[in-house]
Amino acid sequence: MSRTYDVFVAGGSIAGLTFASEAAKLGLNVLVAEEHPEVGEPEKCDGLVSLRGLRKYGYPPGAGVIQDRVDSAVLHSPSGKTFTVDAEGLEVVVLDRSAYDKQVSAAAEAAGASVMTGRRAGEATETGDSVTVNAGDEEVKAKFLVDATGPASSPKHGILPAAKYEVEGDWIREHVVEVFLDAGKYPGFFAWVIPFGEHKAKVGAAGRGVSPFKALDGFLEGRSTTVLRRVAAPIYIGGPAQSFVRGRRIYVGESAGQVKPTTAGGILTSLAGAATAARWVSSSIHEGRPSLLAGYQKEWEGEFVKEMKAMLRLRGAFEKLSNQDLDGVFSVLAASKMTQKLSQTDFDFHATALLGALGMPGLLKIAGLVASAEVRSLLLER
């Protein structure tokens, strides 16, 4: 058996899903391949985003989507020193995934797409002006595949491995996201609490060459907690990748590796990237010219890029940075008016806002404490 598409997305992702919703919509005969048998299962994303962010896109959260709002963020230095940013008035909500992607899947079928579930993308063709791909018992073919997989395409040396657990606990603070640096214990990354309902919480830890499950598990060792559900969930912090398409191969999301460095949160840019695409896609495959593709990245970038490179240059400063450093920063910025910088930024570009909100002053304080040459020159970059 073979059927006939414009497009053949590989992965019902929160990308793939947008892809196929705007594509539809523009025309395009769409089939979206789900490897999983229910959209949104397992849930691997912890749902942080701003509203801002989303209705710019044109994806609000509906009904039941939403399942907590942030009214700060705390971090904890390796000593317990803490910083607290005031979050109110930057619109930042918890989603409840599953609900959320099982929404734009069901925007993507109303606007005319095809949502086929437990059908794995396999080995893809490309030939000439099209692409076979098998999936499940059936060949697809179509004029282009959008990679929307997730790490199993992104750039393999931006991979973290992950844990996440939701669990339930009196010492959950309701509306509050928490951040716990430790450069031993979750050495190039942190553990997190996020509140998703009274005295439940999304908690997670990540970092280089630590076993996830084991620091999860130390971080909550003390803690009187129910775990509701354990999941293992990689994550990637590598930056874009190079090129956001290859021959009639085009990646959206985290297979483009539109994911923030600093915190692995990609929602927006990742619904930003999958929309974008569309538009070019359709435009290619309208006037026949799939030169125009190049324009999806160059747009992507036009809008991210800056912020991107921001990440990526705290990111890489970070990852150098000892629990004394550490402790250090953390006194400069509770010596700063940063709180009230940050509460009025955008929480979708944190790391320009970081940069711009300590200054040239603030970055020197923090590089004279650090005994690095390398993290002061990354602080220091222009």
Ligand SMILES: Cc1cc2nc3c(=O)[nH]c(=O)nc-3n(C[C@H](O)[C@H](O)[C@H](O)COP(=O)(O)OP(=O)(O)OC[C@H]3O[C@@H](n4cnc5c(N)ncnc54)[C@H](O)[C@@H]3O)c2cc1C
Given for the second form:
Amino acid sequence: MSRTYDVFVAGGSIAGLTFASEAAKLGLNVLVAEEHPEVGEPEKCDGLVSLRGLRKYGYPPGAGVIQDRVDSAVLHSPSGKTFTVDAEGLEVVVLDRSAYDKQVSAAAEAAGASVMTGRRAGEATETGDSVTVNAGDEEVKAKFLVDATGPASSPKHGILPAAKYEVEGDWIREHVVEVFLDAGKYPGFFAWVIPFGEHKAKVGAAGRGVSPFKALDGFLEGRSTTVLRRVAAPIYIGGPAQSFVRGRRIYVGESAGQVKPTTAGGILTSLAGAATAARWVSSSIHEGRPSLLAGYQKEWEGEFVKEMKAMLRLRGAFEKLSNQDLDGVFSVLAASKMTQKLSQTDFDFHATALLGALGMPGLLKIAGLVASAEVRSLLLER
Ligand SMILES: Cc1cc2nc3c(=O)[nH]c(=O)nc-3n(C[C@H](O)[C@H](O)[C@H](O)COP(=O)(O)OP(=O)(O)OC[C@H]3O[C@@H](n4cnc5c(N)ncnc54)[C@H](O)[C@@H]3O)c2cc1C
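Next, report the structure of the form predicted together with the named molecule; the form predicted on its own has already been given.
Then the entire complex follows, led off by the chain already shown.
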């Protein structure tokens, strides 16, 4: 049996479902295939996101989707120095990602898209003006294939294994996100605590060349904790892919590398990518002009590329800092008016905000502290 659609979407998570919803609203005939039997499951994401961003680029969360609000973020240096950002004005919340994905799936179906679960998208063959995708026991023909399969297709150099537990414990601070930096324990990344209710948190750890489960178990040692759920899932920190469109394949979300290289947060940038792609694919199909697809990458980059470059620059410097350097950076941040400045900026554009708030004097101060010449040139780059 063979069915024909305007677009076949592989992957039914936020990027695939947002694409489907927006494309269906624009009159396209869309089929989504999600390999798992239930949308949103198994849940891997912590759901930390700004409401401001969701209002601008995606769907505001419906009833029961927000699990918690975040009032502040506390960063811990290796020697125990802390740096606190007041987040009350930043509108940051913690989502139940499974519930949010189901909300977006319902929106896609209400707009006319078909969502089939328990169906893995397999091999795809392009012929002339269509692409044929193997989807289990049937072949589906479409004008375009949207790859929204997440880390399965994202550029391999940017993948980092991560471990995440949902836990209960008295030590969890209400409405406070905590980030723990240590170049020995979590090289190139960090351990994190994201609250999602009274004494409940999503905790995780990742680092280059370390076992994330060992790192997370080490973090929890001495913190009296009940583990409710364990998840192993890769995070992506490599920056946007070079091309979002290859032939009749269009990459959206994490498969296009639309993820923040600093924190691996990808909800917002992926939603924005998917919604942007839907508009350009729709124009391209309605006007019969495949060349219009190039507008998708141009528009997404116009919005995010400056921030992504700043994030990659910060990541490049961060990855080379020793624990002593990190402690020094905390001293500079604490001495400046950084706390106040960051509490008035934008959660989703935090790298340009941080670099702007530090300014050349702050960057010079940090550059003067670190041993590596490479880090100094990254920091002082113009
Ligand atoms: C532990 C962890 C914590 C995170 N925390 C946050 C956070 O707090 N805030 C934030 O902004 N981001 C966070 N992220 C990142 C965020 O989850 C992703 O960037 C975002 O989900 C990307 O959405 P996506 O739709 O592109 O891909 P994904 O959400 O990865 O979805 C891909 C989908 O494709 C399906 N699939 C894969 N292959 C196939 C196939 N062949 N056929 C059919 N279906 C297929 C998968 O089952 C999945 O449903 C976190 C990620 C991890 C791993």
